Amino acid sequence: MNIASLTAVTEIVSAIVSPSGEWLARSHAHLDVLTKPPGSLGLLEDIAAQMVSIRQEEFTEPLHKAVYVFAADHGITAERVSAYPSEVTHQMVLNFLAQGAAVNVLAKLHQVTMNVVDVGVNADFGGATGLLDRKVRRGTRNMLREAAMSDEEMAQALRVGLELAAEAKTRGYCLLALGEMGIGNTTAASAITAALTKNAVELVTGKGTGLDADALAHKRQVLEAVIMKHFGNPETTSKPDPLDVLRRVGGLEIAAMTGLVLGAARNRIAVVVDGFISTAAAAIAFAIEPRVSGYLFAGHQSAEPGHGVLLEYVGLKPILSLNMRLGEGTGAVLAMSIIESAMALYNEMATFASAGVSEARG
């Protein structure tokens, strides 16, 4: 691993702190106190304790949210692992500028703004409005060949979510959803998911955007000769590096969001990650430092099997859980008018004393 090429994301990591267990403490105790039982609003409270734990004195300020939709392309395609062409992330790419996929309309219903982010389409836009172009390369390599990126590649494109956080606090967001659209990136998290926590690719590789069961056959054993060329028999060797895993079996749209999962933390921002792809993207940076977590949200857990094991590797527990299994950004998107519920609840909210209620006996 070049280290040097990796300065910007080690000195980003080390600035990393938790949220604040005070804060954290003194949420709980107005929680115990509004006009309710204790805990009675169940997961309600915990995204309440969470979001005033990062946002500090800056809690009862609006809720300012961004969906970020990270493209790329994957070498990997070439194994056929998907049911869709490579050509069908260039042409989602046009269909979210021109504001006609699932995650515009839940973004424009919700008042998040919309981003997307060329980090590696195999396809060349021309200045298309509304495209934030940040392309590190036309695609990754084909990993069953060769490493997906270089160190500096990968390194790029960590860079890219580095300086989205940065951009995303000047401009005052608070909330930040991620998605992304990549044909062969179930694939790539996939690989990820089964390197980072060392079960089966059986166990954590799913029908991706509609295999069928040869399909789905073929591409297990696709996925079970990548581990074997990156990593070996993972039963006889150890867990590698998060960041090699990354750059021998990830994406560029992936290391894009695990840039900008680390910086949002750097940055005291919280980030509703969607489904298995962004959720891999978290994993890598969960692994590269673990007090990311608390800036987390999960959006939903959907119905690939992968999900639920870099869910409970990273320690969350989806807000949503509605078989979805599309992308985008779209579970994020939804959980965050969860998350508004519970801060306009804490924030709103009478306690017994104000109102005027009795408390349960003690």
Second form
Protein chains: 2
Amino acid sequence: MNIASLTAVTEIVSAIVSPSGEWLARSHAHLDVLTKPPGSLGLLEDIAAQMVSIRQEEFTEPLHKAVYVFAADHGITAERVSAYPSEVTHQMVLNFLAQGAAVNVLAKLHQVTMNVVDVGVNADFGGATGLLDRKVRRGTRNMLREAAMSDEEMAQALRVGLELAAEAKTRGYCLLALGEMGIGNTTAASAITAALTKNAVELVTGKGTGLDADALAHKRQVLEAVIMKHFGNPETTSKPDPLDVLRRVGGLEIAAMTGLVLGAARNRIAVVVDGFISTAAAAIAFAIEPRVSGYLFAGHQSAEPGHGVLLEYVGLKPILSLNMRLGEGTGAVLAMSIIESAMALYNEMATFASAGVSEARG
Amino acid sequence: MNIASLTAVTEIVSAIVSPSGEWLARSHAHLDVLTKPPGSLGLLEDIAAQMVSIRQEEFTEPLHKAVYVFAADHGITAERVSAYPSEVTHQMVLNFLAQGAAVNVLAKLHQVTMNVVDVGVNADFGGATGLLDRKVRRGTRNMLREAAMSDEEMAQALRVGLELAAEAKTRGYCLLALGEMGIGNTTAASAITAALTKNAVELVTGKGTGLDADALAHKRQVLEAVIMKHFGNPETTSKPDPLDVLRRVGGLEIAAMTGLVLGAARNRIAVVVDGFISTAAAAIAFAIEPRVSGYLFAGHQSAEPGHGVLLEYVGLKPILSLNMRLGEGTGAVLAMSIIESAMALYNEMATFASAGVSEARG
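Pass me the form predicted together with another copy of the chain as well; I've looked at the form predicted on its own already.
Below is the entire complex, every chain and molecule, led by the chain shown above.
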């Protein structure tokens, strides 16, 4: 791999530290004096404590939240692995810009700033208003025949995410959601999952946006061939290099999300992962630098079978389980409202002492 | 049982009809033309369709939401079944009125009108501002020795709920959350669950607000004795009368919540059930009239073991699973934000036709 093109990435990665253990303990001590039985707010307590340990300070201002929807096309769609034609990636980006998609509705309702990033759509938007034009290439190459990206293309896509994370820091965002749109990208996510976790293709491949049984069997065959071509027999190969996995079977939007995760961890910003595809990006970041997991929340458990495998790999527990399988960042944005609730409880509840409420009998 | 005192209840019950099957089908047809793969919003689609089938109309105005926190004391606390002294019920009501409790914080954040109802607290509030004084009695009787309520006391508590539901209709609320506060009330909920579902006490009894192993064993012994006293051996007794169960081993706040569920169903208002205790109230309502289940949402899956048993009994699927075990309506209010999200998606997303997005290949 061409190391020079990855200098920006390696510099960021080397500067990542874990969230503060001291602030984690301090926040749990605060939670225990609030007027409720200790631990009775369950996962909400863990969420609040993690947010405080990430920020390394008490903070009471409202959470400034942003979602980044990265769009790109996939060469593998030539193999008919998706229920939708690939031009839907382009059409859905226009739908995002017109505020008509699911993620737009949720972002508006929950006061999350929406960012739509073209990192590799196979269409010309002609400078459309509201679109962040960071196009690296009009779609990846067909990974059944060759690597999805060159070293330089991957590095460029990673830098898109790194730069957006740095910009988010400047703008005062403390909670980011990952979103994506790319027809064919559950196939890339399945390939990443199989390569990283060494699970069988069958276990980590699902119906994506809605394949029937025959089409799912075909998608699995294509994926078997992709894995064999790039990585050989998983039982005989050594631990994979995550950037090599990303370059060979990833996507431009996936690389950008990996960059955003790394950049956010570097800047001590929390990131809410969405479904299968964004978790594949987070898993690559985690394989590069395990400390990133302290900055991550899993927004939800999606219906795709590979998602649970990846959540376990990264060590994340999903906030929501609503059987969603849409992507776009919808599950992550929805989970932001739970994180916001957790922080409000942390900051606004009375203590046993202030409210004159008796504590539990010893 | 003195039937005359229950006339108001039986009249309401006989007027309950199921939500509209026609509107349910119509709302699913609408969901299928929105710009997303069919079904990909998972449970959110079911939630939106249920709301429309309850209202029997399309509606785009914001959801007017209210939470009712019913507070009452329990005679069974004389048997030391709780980790907290019973005066905490009184203290927590004061905390609700001072906006310091968890449910206050969540209700404020999610724009839910908060109502605190004293239906049986063992203390005098002297006309405290903001408190709805509907006190029936200063706590129930000790159900280890006698029935928790008389016929008339139970009927009065049920009417509290019925009347609040009618008032909610007048005020234009379309979504209500159940909440409760009552030291000792997980014991009542466990007794109701054991009696209604004929499960063993051991399976439906948990640590409540935080009992240790010895105290939990004691709570189970007390409950075994309560069940034996009032219902005899569950294997040999016939199907229990739900109002008889409520009167013998329920609570005043539980009876009021049962009334609220029945009244809401009568008035075609959706109700979000919270944790174990409020679900016990909903289970009594369901046993009286199974049609109420169409009006119910389960806000969350609580950590109490009996809760899952009751959700299955009523046929409800929890929206959230955050390992919460606080009560007060906290899980229900949190779930309201998910229901609100589902309705926003239903009303605001573009259609395939309006956005010019291609549908899936046939």
